[in-house]
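The form predicted on its own is given below as one chain in structure tokens.
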Amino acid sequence: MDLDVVFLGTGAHHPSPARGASALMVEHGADHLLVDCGEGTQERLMRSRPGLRHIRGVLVTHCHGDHLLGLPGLLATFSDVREQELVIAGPPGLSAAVDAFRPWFGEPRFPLRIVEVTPGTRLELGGWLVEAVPAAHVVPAVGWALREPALPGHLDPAAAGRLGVPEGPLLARLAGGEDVALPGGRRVRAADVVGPPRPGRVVVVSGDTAPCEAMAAAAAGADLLIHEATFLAGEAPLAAASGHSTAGQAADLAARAGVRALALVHTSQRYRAAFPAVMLPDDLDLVRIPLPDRGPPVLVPGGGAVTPRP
């Protein structure tokens, strides 16, 4: 199944005509997390490939303007439109926010959920299986790991040939895990012919943090780690006094780590030295996540709009 990041809001602090504030979709098939939910973000979506119709649910990373102030806007849109149940979840503090919120939004006519989550809290959103995980920033701050469940092993076509399983629908569903029936009635059972379980890949969100051990240790060997890089090398006293990171830092990061490939949002591309595999977004832009063994984390310019750029 694809699984694709679309990049809503690369910029910091303040919006500009070309980078949006912080907001990104995470899309896996029909199952999509919006991560961070700045100002302009519903505006971003309309204009994006997923749109608005598949959120599953809302993961934001810390109560700071630049990355919630559009949710009002977004929750009024869903009152007129949605039926299913919307959950966003975040730090404490959360709560009160969208209480604040609610004069413009007015009651939903949905199910809302609101979450509030500590470093470890662990949810089931939309077929993910995600995990708050610490970060280190001037008010309460998450940053967010989204794991794909596990995925089934290779068949084994030769294994299967050898106990008479015919081309067709008993091999796709022996590929998917399931024990079938042959046309004599014996049973062939997929752990004789399909591979033990393989992980299912895993994205990592930063939000804002100073340079974090233990975001580090949440990314290792993650297929993708999306960190901030609000500040270049020669500001760092002004990145650790806010609560923020350099590229450098990101990139050094992600080299501890072992991470497929690292996307950072406002920064310089002198990083790249620092960690090869790391990608410079822009807002509407898609990273494609294929699976391990089909090739690493692709950058693709203006994937993530309605129109992709030529």
Contents of the next structure:
Number of protein chains: 2
Amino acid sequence: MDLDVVFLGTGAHHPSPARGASALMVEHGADHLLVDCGEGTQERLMRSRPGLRHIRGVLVTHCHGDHLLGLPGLLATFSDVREQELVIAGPPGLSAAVDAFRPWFGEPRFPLRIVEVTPGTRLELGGWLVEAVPAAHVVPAVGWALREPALPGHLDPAAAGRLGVPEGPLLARLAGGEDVALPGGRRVRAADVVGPPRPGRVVVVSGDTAPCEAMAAAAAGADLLIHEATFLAGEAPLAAASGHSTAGQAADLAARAGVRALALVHTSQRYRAAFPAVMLPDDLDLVRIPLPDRGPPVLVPGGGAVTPRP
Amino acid sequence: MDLDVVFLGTGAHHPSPARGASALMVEHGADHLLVDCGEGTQERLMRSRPGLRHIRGVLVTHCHGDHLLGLPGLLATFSDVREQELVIAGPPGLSAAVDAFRPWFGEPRFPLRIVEVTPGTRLELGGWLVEAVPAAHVVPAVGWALREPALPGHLDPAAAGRLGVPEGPLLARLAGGEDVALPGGRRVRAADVVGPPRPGRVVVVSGDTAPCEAMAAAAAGADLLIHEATFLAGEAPLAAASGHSTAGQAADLAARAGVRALALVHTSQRYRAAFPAVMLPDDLDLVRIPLPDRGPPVLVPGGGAVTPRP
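Switch from the form predicted on its own, shown above, to the form predicted in complex with a further copy of the same chain and output its structure.
Time for the whole complex; same chain goes first.
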């Protein structure tokens, strides 16, 4: 199943003509997770492929305006059209922030669940397992690790043949993890013909943070790390003072974590990276993350911007 | 001096892919007035010709989210770059709304003055005389009449010639309204060679409102009436129940008020009008309003959307 990230707002601090306030959507089938929701997010969603309809939850990294001021408008729109529960999860302060927004969206008809989290908090959202991971910013902040559930192992046709399993439905049931009885009555265990479950893909979003070793540990081996890069090399003191990272620090952290690819966001400048698999997505670009045996994550410029679904 | 209106958000209720939340800018030299500030206004401003730098005041028609949720982000950006006083004027409830936004922009370095108004309140903002005019909506609401100061009368060269005024600087001083002494000592009064002051242009913005005769009276003879048209003909009961107008009602009101031109906003559908000088601007369209002797107001599609100033 395709795993895509659509970058909705890649700007730092204030929106600019080139880069909107922070927001991105992770798409996995009909399970979409919105990470952060800066001003204008709902409009960019309406112009983007994922749209608004499959959002299972909103994961907030921290309660600064450039990551959150799109929420009252999004909830006002949802108040008219949504019936499904919405979970909004983020660090302490989130509940108060959402309560302050209530005059703008009232009492929604859909169940709205606000979850305040600390690093280590795990949630199941749609088909996702998400976990708040440590971050180091000037206000309470977390990153988010989004984990695809483990995938079934591959069926070994040769092993199945050696055990006398005929082509057909029995093979399919074994591939699905079910033990079966052959026509002669002999039982074949799925575990004998199907490899071990394959790990699901992992996307980690840093939010705003200074370089954080605990985040690097949480991101170890991730398929895609989306890390902030507010500052350029040479601005490390500025970055440290404001709880942000330089692009070089993000690349170093990605290398230490051994991630498959790195996308830099929360940046306003071009960056040539030392880390080889670095991407600098623009708003409405998309990163597609194949399983490791199908190739590396690829950046698709404009891939998230299509006519919205009717 | 050019008098232009740049339509930043012409949508109704929620933003849509086609039309942003309510906002428009009235430009007159370096005196810009923003009327309403829906979500995403600052981003559209950054992509528009007027930009953010010449805003003298923000005139709010009423405190619904689609007219106001761009304010905290705009004020956050202003907190970093603005030094000049900003006046935000609107109906009762505005102060509380702005106070609720304070966590998102803190204590700005520029003077911020919130003015709650009722119909009849007049303010001087930059070179403008603005007046809150009556509106009829489901919450406290006003329209806004923006009046250009009176312009000097035209010099009558023939009358000046008859009084013996020579070509040159004396003529210019008379044209500027100054009485002068001719070389022989005889005095010539400006009033004898210059026509009466010419009325300045008037732009009236309805905000959200049911058809309102008091607003029609306030808009009598206006150069441009920008009126909401949330509903289409045949939806008058819906419009009445929600404190809105149909496009036909707006056109009828424009005809009764004898305005020079009518622009319909807060609409999501095409409309063919009975009132002849009707315009249906899209986001980032511009209406230029010449003085009456220079021709009618004209709609310039995309005229407000240019590369922002550096």
